[in-house]
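Only one chain is given next, in structure tokens, and it is the form predicted alone.
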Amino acid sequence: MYVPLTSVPLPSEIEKLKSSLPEFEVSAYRFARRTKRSLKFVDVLGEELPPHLVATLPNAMDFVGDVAVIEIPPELEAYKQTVGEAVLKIHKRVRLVLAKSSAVEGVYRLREFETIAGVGRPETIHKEYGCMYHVDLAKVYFSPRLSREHDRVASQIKDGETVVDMFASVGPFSILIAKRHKNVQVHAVDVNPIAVSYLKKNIEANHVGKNIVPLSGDIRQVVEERLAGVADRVIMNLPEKAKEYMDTASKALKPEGGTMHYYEFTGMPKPLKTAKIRLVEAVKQTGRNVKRVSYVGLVRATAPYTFQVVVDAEIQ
């Protein structure tokens, strides 16, 4: 595989580069030129459109194994079986496309979506960094667009430690971290008893049943009969309401104190700015202080002027 370099890397760099990548070099080279263009919307679509929705058609779509889940404006609500096969015909890995039909809401996180082209379920298989989830996404929540975050987190992970997952859903955060550090314990907790169902199919489907406990129920009850006091780090990935649980993320933190990664939906001017004072003020009414803040940034962009935000914080 070779990965483009934008400038020669410097030796501290290269050095850095040698502790995880002890086979590789850095050479010049002469690509070929690609000579089969990929498809695009207004190449399938230009001619079944209307001229002035072409500029409409969206510009991003997520992808859960072999299903593609888009956002299809009002403006194309008559065409929207006309763009979904256009994905089909697009993406030759996809066997179904769903539209989103609603927004992420309710206990169990769960959005509404409509067929609009393909066959079968919205059951599939999705594969990151090694790892493979069943997920079904009109029964449980789950967001391709945290993979990045999965990984970063995970490689903080130290060895040794225990974490409770908060919200674990089918657990990409779990088994990825239990993937990696053998020598870690997992405790995964969610609301939604399916996602669980599906969360305990992962651990086995990734050989990770020794190093997470999978756990149904409240949050704030499984915290305070079970977990209480267990924590070396805490992961509160449910950014509409995370704040709301930071007196059982405080509890669920070892006496001595941990990490802590916190998310929330934070609008503009100054969304970093704004999480990281909010989570400050909350842990200090837990009784607890943030003894330093690691990481703020930006997650993904959820609507216009609007973000998730992760904060990393140590907590005595």
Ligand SMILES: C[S@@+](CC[C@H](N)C(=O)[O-])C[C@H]1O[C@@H](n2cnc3c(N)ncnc32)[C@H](O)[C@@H]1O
Second form
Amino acid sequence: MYVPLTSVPLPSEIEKLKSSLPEFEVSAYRFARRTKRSLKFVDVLGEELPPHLVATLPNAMDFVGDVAVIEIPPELEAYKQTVGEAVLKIHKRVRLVLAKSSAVEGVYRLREFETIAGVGRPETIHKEYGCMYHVDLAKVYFSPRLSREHDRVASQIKDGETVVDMFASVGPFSILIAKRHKNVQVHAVDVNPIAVSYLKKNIEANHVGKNIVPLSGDIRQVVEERLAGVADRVIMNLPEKAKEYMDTASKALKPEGGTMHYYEFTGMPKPLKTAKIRLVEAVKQTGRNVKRVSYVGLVRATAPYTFQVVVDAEIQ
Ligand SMILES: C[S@@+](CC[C@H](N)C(=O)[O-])C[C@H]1O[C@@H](n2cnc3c(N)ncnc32)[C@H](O)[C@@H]1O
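Alongside the form predicted alone that was just displayed, please also present the structure of the form predicted together with this ligand.
Full complex below, order starting with the chain above.
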């Protein structure tokens, strides 16, 4: 592995690198120029589309296992199959190309898709941070855009903790946490029974059955019946509604308190400040207090000027 340096290090810096990273060596290396560049939409479609439409081709798409998910702008509606075939040509490991045909909606947070190229069902196996997830994009929520957030939260877990993943879906927070931390107990809850059946399949596929309990049902009822006062940490990844579940999160935490990862969608201006204030007020209304906000960050942009924001807070 080569790690590029941004400038030629001073002798003192080389000494420092040698002592802190003894297995690395600092050297100058001239790499051969890459002649074969990967294909782009314009290479494949430049001749097939009218020139004014080439500029409207999407710049990005999501890959979930061997399924590509793309947003087709209205101008390209008549050419969507052509665009889908181009995706298959460019990305050899893609089997199926889906176009988004609705927003993420409903209690289960599902989106409608239209198949524009390829074969088979939208069921696939996605790999993320060494874990594998069976998912069916038509039946469960899954977004590869949350992978860094899964990793960020999983890396904060301490030995011996009990975690309640309140809106777990197929388990990307819960499974990564359980895989990395053997001495941790995770309760993973979702109201979508199909998501929970995939969660169970994923628990098995990742060999983490010892420290995750999958639970199907409304989190309010599940906490009431079996998870009140058990958690050192709660993960509230239902950004459009998390605030409404603050009382439940508060109830799930141990009486002495714990850590909350709170998510919401927030617009401009000042999305970070707004989310932080909303969290502090919502916690207060449950009869608890925020002792410290340890982190506020943008998880991803979800629409122009709208973001998914996370607030990590220690609750008393
Ligand atoms: C945004 S998705 C969660 C995604 C997942 N945590 C991840 O990181 O990929 C929200 C999930 O909450 C579930 N959900 C919605 N309302 C719920 C409730 N009242 N109780 C439990 N789960 C709920 C949905 O079925 C959906 O799977």
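Positions refer to the first chain, counted from 1. If you superpose the two forms and keep the largest set of C-alpha atoms that fall within 1.5 Å, you have the rigid core. Here the structure is a predicted model, which means the values were calculated and not measured.
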Threshold 2 Å Cα movement between these two forms at residue 294, rigid core reference: no
Large Cα shift (2 Å or above) at residue 26 between these two forms, core-fitted: yes
Per-residue C-alpha change between these two forms, residue 304, threshold 2 Å, rigid core fit: no
